[in-house]
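One chain comes next, on its own, written out as structure tokens in the form predicted alone.
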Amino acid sequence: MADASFDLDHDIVSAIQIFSTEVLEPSAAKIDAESIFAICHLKALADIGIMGLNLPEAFGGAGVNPHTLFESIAALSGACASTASMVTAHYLATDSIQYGGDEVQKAHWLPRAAKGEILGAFALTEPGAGSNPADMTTTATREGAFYRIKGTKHFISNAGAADFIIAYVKTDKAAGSRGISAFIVDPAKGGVTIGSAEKTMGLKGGHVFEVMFDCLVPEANRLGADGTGFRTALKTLDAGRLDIAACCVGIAEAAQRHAFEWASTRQVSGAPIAEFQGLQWMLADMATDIAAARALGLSAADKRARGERYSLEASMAKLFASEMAGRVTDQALQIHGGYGFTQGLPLERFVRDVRIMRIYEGSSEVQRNIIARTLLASKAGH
């Protein structure tokens, strides 16, 4: 169990739930239908502290514990998954600085990011290197007091509006993952070309882009020493996987809520369909699935809160929650019958939005590899 000091901050979660219901949810359908970038909510999100929710108070953040962060992200996602996608992509960028940067870098970038004055992007994935970052081909070559970064990143959330991009690149092409370094890139300095937003199946307001680099970046913008980027990326991805698990719980809960309401009011032969045993079993499975996913997520949050390594738990939570959300949103649509297939209700949007979660931050197959390798190594160690 978590230490008492890490108990959920119900006031913060409640405030974010109210904000999500009153501000985000009413615009979610329009954002989806018109592919409006969720940056439209940036000021409102920043005003209540959401853009810095993952950061300590020393750098302008809210200083919340991981349990509160998990439930807050779930609340955002249940209202508008596109907005949650923008926010959590920003967290990946600021977490990279938090975990890999020095005090000067943290003091320069993080307070402004927490206030929503600047938006971040996290650039790891490449067209030919998604599941295995060690295969990346983007490079950084020293030129005096600068590095020249050359290469292409793909599916980079927020890049079209980002004020800073955390680029993971090879500084030593022969060293595999140990040759990866991370840099803070300011697109306004030039040498960064950003393509058009991809046309995606879901999360239509969480825009992703191809980013092409041919730019000079000062050595002062390198996060840590050469070759330490992969370690920073792994620590950041642990947090990101827990964020994805929270997103999945939030979307699944929203779908479940609609399913319960529909089952209670929709009548067939003069009786609510909730009285049918087969449908009751579907509702029971949905509720159990969501409870299990939340338990895995909060278990990982426990270890994170105590400062322990939680890579295994984050992978388990992300794997189970993303697969769970696919099942639950599909079941919720099924309960609505033909109405669920229409755009007049949010069920089909939930199904589309949640599909990417089995791919983001390492696919389900990658998570299974991580879990199996970790468990096998642990058994061998005994």
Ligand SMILES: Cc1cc2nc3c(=O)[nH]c(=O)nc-3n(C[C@H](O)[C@H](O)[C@H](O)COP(=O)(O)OP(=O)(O)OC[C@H]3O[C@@H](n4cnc5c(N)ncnc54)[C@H](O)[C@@H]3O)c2cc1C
Given for the second form:
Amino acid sequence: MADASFDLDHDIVSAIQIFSTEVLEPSAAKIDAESIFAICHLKALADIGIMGLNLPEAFGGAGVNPHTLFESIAALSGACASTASMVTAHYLATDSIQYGGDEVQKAHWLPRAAKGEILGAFALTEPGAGSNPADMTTTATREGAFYRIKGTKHFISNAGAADFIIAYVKTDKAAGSRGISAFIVDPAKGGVTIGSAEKTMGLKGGHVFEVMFDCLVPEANRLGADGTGFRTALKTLDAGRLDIAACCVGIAEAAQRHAFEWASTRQVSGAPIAEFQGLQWMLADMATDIAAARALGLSAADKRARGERYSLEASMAKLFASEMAGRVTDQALQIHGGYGFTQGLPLERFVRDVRIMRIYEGSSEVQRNIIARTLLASKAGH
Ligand SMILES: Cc1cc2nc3c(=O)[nH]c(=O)nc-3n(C[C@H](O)[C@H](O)[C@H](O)COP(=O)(O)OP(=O)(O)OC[C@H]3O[C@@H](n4cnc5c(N)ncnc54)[C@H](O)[C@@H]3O)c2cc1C
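Okay, that was the form predicted alone. Show me the form predicted together with the named molecule next.
Below is the entire complex, every chain and molecule, led by the chain shown above.
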């Protein structure tokens, strides 16, 4: 049972649900069809405090509890998954500063980021290093009071419009993940080249880019000591994986809503298709799957709210929710028959948008590795 202090802030969640329905949902199909970068919603999102929902009040954020954050992200994603992906990529950047930065860095960057005045990107993946960041080859080499960052990052959400990029790079090539350090890079200072946006299967409004670095960054922009970047990345990814679980719950719920409505109104042989037991069972499975994913997500949020380590729970929540969203959006499309396959309805978009959730921020295979490794280590008493 969750502690009462972790209870959902219903006012915030319902304000974000209304905003999502009224502002985001009407343009979601156009954003998808024309691959419009969801930054078009930045001002509206910032005006109601969404860009700083993940941050404490001390740094200009909303200071909401993890349950409220989960349900808020679910609402955004259910209305427009591309917009939610732009927002959650920004959270990865600001969480990196929140978890790895010093007070000066936090005071300098976070309040403006929380207000949406500046947009962040999180750059961990490289062309040759995705699932295992220790394989990365981008380096930061000392040059006096600066570091020269050299190398290429790939699939970096928001990078094309980012005012700051958190670059995870090697300061010690021989030290594996212990040689990774994180830096705040200001692309406006030069030496950062952004490629064109990738053409993706889904989340077409959540643009991703290749980023080439050959730039000088002051030592003051390093987050924490040399070699602490991987720890910061892991803490940031715990939060990020929970955010993705929330996105999956939101998209699956949107698909489910459409499926229930369609099943109740679409007639075959003179009766609503909801009267077929085969479809009733599908609807029952969808609802059960979503409830289970939400319960896992909120139980990870419980641990997070108590200040306990929740890496295992975040991995479980992300694994289950992303697999669940694949099943549920597919079933919802099936219930719509041929109409589900057309672009006149959002079902095919939901199917495309959720596909990446099983891949990014640690694929399902990587989450299973983390879960198994953690459980085996605890069984061995480590
Ligand atoms: C739309 C989009 C947005 C993204 N946004 C960002 C971002 O903002 N920042 C960022 O840093 N990255 C981002 N990424 C990158 C994303 O996190 C990586 O694509 C992901 O981590 C997988 O890495 P990879 O593509 O190199 O696949 P690989 O690591 O090459 O994996 C290929 C396959 O091998 C499997 N595999 C790998 N290792 C193991 C193992 N040990 N055991 C079993 N199976 C394994 C994987 O599960 C996968 O099926 C984004 C990607 C996309 C497509």
